[in-house]
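Next comes just one chain, in structure tokens: the form predicted on its own.
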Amino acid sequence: MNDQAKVLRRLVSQQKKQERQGLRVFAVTSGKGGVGKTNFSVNLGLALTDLGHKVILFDGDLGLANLDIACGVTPRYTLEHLLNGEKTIEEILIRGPKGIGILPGGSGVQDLANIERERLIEVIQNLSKLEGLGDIVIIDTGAGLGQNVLNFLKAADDIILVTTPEPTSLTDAYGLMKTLQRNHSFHTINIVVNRVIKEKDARDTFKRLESAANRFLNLPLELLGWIYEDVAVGKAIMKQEPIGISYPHSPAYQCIQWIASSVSGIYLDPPKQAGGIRGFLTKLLRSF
């Protein structure tokens, strides 16, 4: 993998860069499965489509790939495709509501690791198109403390981790929270607190993840947002449709927006460089 790194690097280093923002790229996470994770990162992408973003979602849980049923879309190819040499990225990107970018993930990224050197370059200069194609990439990454999720995390430019005002929920996201701190330095892992009742509950939740994460990790957070528990959401799920589709007007995603107006300031204004897709996969290769 040093070596491809290499090859990633040179590659980089050959193609001159447009002089604006490259394309930044999101990790979201979360600490344990079902707080809500997946259909936060379809929705937030909606979002931030109606902000005139371009944006594409990636699908990152590599054993429980359920991104395109969320989006209510079925995928013909996925990056297997690419890495087989099979199709391009723009007949492996699908469209979903909106318009939005879809690139099916499934094992794929795990493949990423043990392709030829060969193969690689044409994967690297396949996937760089995705500058063209989009200004942010959401990674929805698989939940809990796997090697692939760390990767993915490591290698992104910003984290929005999900919880719930559950006991289970902060203990597991602190987990994944100590994990990142002994791996990697971050700048600031931004928080968004699911399925709460009024705003307090929001408050007091980070206000306790942010306690644990001071006093122990010395890892900055940042309260990105909250969402309130709303029926509509079991109902858009049912029916196979992001609630920014079905219920646009729910409490829900009226959360999901505004945290979507943070995150497009995030990305205008920056706190470190992002590093666009390649910059994303140089590092994601030294991960493996």
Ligand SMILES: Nc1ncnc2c1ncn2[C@@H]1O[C@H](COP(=O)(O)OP(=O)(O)OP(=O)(O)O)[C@@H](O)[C@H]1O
Second form
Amino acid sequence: MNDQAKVLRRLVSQQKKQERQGLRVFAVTSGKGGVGKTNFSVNLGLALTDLGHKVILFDGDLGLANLDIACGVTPRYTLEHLLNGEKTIEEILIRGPKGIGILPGGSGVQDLANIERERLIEVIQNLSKLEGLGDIVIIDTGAGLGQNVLNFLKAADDIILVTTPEPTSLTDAYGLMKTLQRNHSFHTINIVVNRVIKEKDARDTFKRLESAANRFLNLPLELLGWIYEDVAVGKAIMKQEPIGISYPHSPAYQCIQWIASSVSGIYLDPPKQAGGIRGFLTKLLRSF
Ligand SMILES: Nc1ncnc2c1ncn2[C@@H]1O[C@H](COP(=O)(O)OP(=O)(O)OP(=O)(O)O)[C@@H](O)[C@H]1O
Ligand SMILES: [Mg+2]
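Please supply the corresponding structure for the form predicted together with the ligand (the preceding block corresponds to the form predicted on its own).
And the full complex, kicking off with our chain again.
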């Protein structure tokens, strides 16, 4: 992107920020499962916390809730207690690394959500009540497009669709966008390409998705960023600690920090896979 475009985007973003009252809700989703949503959501939350935001992570994966495990916390109460009316949002909210807020999911919530769908919709519609507790909510949704996921996506201000360069992941991402369009979602879809070896992989993957979306769906897409394939991610998951805590200098976390900067309206050049990390951090610090 040229410098002028960058300045313009920054101005627009600052203006939008001023217009926006209080809370901003991001839904992180994917067509195919296992593409890296939870790892991305947690670490995006940490990177945004470092940029001065008050972040709440919402475990929207009602089938296989695991955001708490990724954050290394053991919740006493979960969304299950919220949905069945036993506890309030404030009572189930726990604090994770860097003081990040976590609304944990619970096993068995899937069954409950089927019975208490109305209640879930009410909770989603009342997300704005979290305003006093944070300024950014990140919902880590389950994969695919069940009714619950669709409700989360509709309630969000911004949708972040995570895909990998794999053809199956791309096909499923396209399927998800098609359903979104059918449901009259007017969101711009922000794409994050995970597990890339080099920048070109991400750009090629994005181009493929974008040309299909433009031709058949008339949906606007934006490449929010990419994350390098990085052994640190698996190692951190084994430790039940986010990479932002265990491996803050890893290429994957540097990419997520870069994406967090864009989300905050600071546009920097992307980190390079090898050797560029130090330069990237220097630029990040200089931008304050
Ligand atoms: N950038 C990366 N580099 C290497 N491995 C990665 C990367 N991102 C994710 N992974 C691996 O992919 C696996 C799935 O990640 P994660 O649990 O975040 O995906 P998910 O989309 O949340 O899955 P689900 O759909 O089951 O909720 C993890 O085991 C992790 O080690
Ligand atoms: Mg997950």
